[in-house]
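Starting off, we have a lone chain in the form predicted alone, written out as structure tokens.
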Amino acid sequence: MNDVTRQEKHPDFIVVSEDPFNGSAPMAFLVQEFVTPNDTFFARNHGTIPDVDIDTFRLTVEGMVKQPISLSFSELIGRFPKTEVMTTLQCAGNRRQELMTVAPIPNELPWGGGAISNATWAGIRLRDVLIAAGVDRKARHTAFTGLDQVQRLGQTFGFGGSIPLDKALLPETILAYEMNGEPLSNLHGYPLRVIVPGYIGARSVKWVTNITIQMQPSQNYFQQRAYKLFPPEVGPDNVKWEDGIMLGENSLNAVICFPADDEGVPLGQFSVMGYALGDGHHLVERVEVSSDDGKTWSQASFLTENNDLWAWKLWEAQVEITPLTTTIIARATDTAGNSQPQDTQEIWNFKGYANNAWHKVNVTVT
């Protein structure tokens, strides 16, 4: 890990891995601001962090285009208008811890609730970049490499991955170089990176320095191996990966951030904060909260009156805390009347991604 890395991070910043750099703040930082501060911003990475020298960054565009394109970054922002966009970025393995307590997942990061966060970005609209190649009509995805260096199967590569098409063309997908009011930091994909609304953190890819226009999905390692979803009986040993389903867009979630897992809570009335995000497509409607083991459920007030398909909600709800409660149970529904899954089981794969059952926090009352 870089000491400049690290110092870019709050002192309570939790770093899950060193090398490659991985962590989030603490859960009870998470509700304390509707914009998280670049220095409590989760962080995923596989690889190197680069440190590119911006005179000689490049950004092409090729593949199924009209006029392949290779603009500096100057050249970049001197072209194209500046826009911005409110988004929650989320790991597709925020929660697998929870999933590791139904049965083991090796190799994988054990992320609590921490691995998300909100940021304004600013920067260029894809879809210009697109336009300005002319995009043949017959593609149908848009691929991305980074500038960073990953190593799997023998091999070293840059992280990848694709979007379709349809998606790329939208006006909210943005190529950022501005994070909250500020350039990029290294960590965060300085000096350009990709952002993807309502999609898994993994397609917002980071230092992109390539993109091309295709008829099929990345091949990429990270598109074709690392991000997809399996049914539960499918295990290491008997995957077949062309089977698997490509994560892309996010999945209705609630989790409770205060009171912490196995923190002590006072009989009587308590206040339970956290956050809920949407799928992309539908507001985020009602978030409920038990501490009776589901018999009975209290709503949520919404700490902020946000609209945004794409950015998460904070909420506190009242529960009454008696003698027999251990639990702390929290679920949301959404403007299509979509809820989330009640038991983790129902949803375990062994590369442990899309944990959106009900959440729930252990409790001791004190």
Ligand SMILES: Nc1nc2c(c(=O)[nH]1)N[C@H]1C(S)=C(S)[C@@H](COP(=O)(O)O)O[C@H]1N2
Second form
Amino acid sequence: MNDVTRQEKHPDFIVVSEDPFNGSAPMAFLVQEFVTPNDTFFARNHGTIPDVDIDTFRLTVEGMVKQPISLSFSELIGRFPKTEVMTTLQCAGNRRQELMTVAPIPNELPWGGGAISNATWAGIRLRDVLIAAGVDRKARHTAFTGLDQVQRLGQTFGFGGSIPLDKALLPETILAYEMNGEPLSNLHGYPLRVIVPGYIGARSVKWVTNITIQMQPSQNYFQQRAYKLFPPEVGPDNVKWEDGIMLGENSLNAVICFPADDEGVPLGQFSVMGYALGDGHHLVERVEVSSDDGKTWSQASFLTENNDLWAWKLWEAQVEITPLTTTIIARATDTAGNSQPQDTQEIWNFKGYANNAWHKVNVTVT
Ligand SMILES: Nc1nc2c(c(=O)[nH]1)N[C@H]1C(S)=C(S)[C@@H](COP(=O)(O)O)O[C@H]1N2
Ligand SMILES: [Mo]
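The block above covers the form predicted alone; next, return the form predicted in complex with the ligand.
The next block holds the full complex; its first chain is the one shown before.
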């Protein structure tokens, strides 16, 4: 971590690891702003934070295209129209800490519920660039590679991953150069990053410099090894990497941000706050909160009117805290009637991804 990186974040920002630089705001910050300020937006890195020279930067598009492209940054923003999308980014490792209490998950970051933030991103549509390159519609995947340097399995390479070509051609998938109206900082991908609304954060590749159109998903470590989902009985000793599910779309999730886990709460009516994120196809329709271990539920109200498919909803619910209250639980339902799994046990996986079980915080009545 260099000082510039730490200084662009809020003094209360919690650094989970310094090198690579990873961190998030305290939970209570998350529900204060619908659009997360840049200085409290979570950060997730696997390697270096490059300091890209804008004058030599190029984006190349190759593979199954009629006309491979290599453009400078100014050529890119001069040639394609500017567009904007609001999307929440959530790391697939969000809420891993709860899975770690079911069984150990070594060598992974112990994220609480803070590896998620919401921003308005501006840039150019990926589809415009792919169409300009004469993309072959028979291709299946769009692979991205970043300019950072990551070390895994004795090799050094740029972080990468892929999304289906169909998703790459949808208007919401962009190559962003602004985050909440400001140029991207080095930490968040300057000068250019992919933004894939509705997908795990890992597919929104930062410092993107190469796009390859191909039949198969990316061969990058972070597509083939990391960010894969396995059943609970699979572990490092019996894993067959090719059998894992490559994570892509988010699943419905809801998290209590206030009170924090193990916080004291007073007897009587109490206001619980949190966020809920849909699967990118259906809006979150209802959030329910229980202070009596799921016997009764109060319905939360949403703090914003917004109906952006890819943005979180912030919510608040009144519950009754009694001398018997030991936990507060939240769960969400979307417009298709989808709900969340009840227990972390059933979805535990040895890499600790995609925890969207009912969220439970322990409280002490004061
Ligand atoms: N080049 C590159 N892109 C990357 C990463 C990375 O380490 N290198 N991390 C990914 C992961 S796992 C997540 S969750 C998001 C986090 O984006 P942020 O740091 O802007 O919050 O970036 C993604 N893009
Ligand atoms: Mo992530």
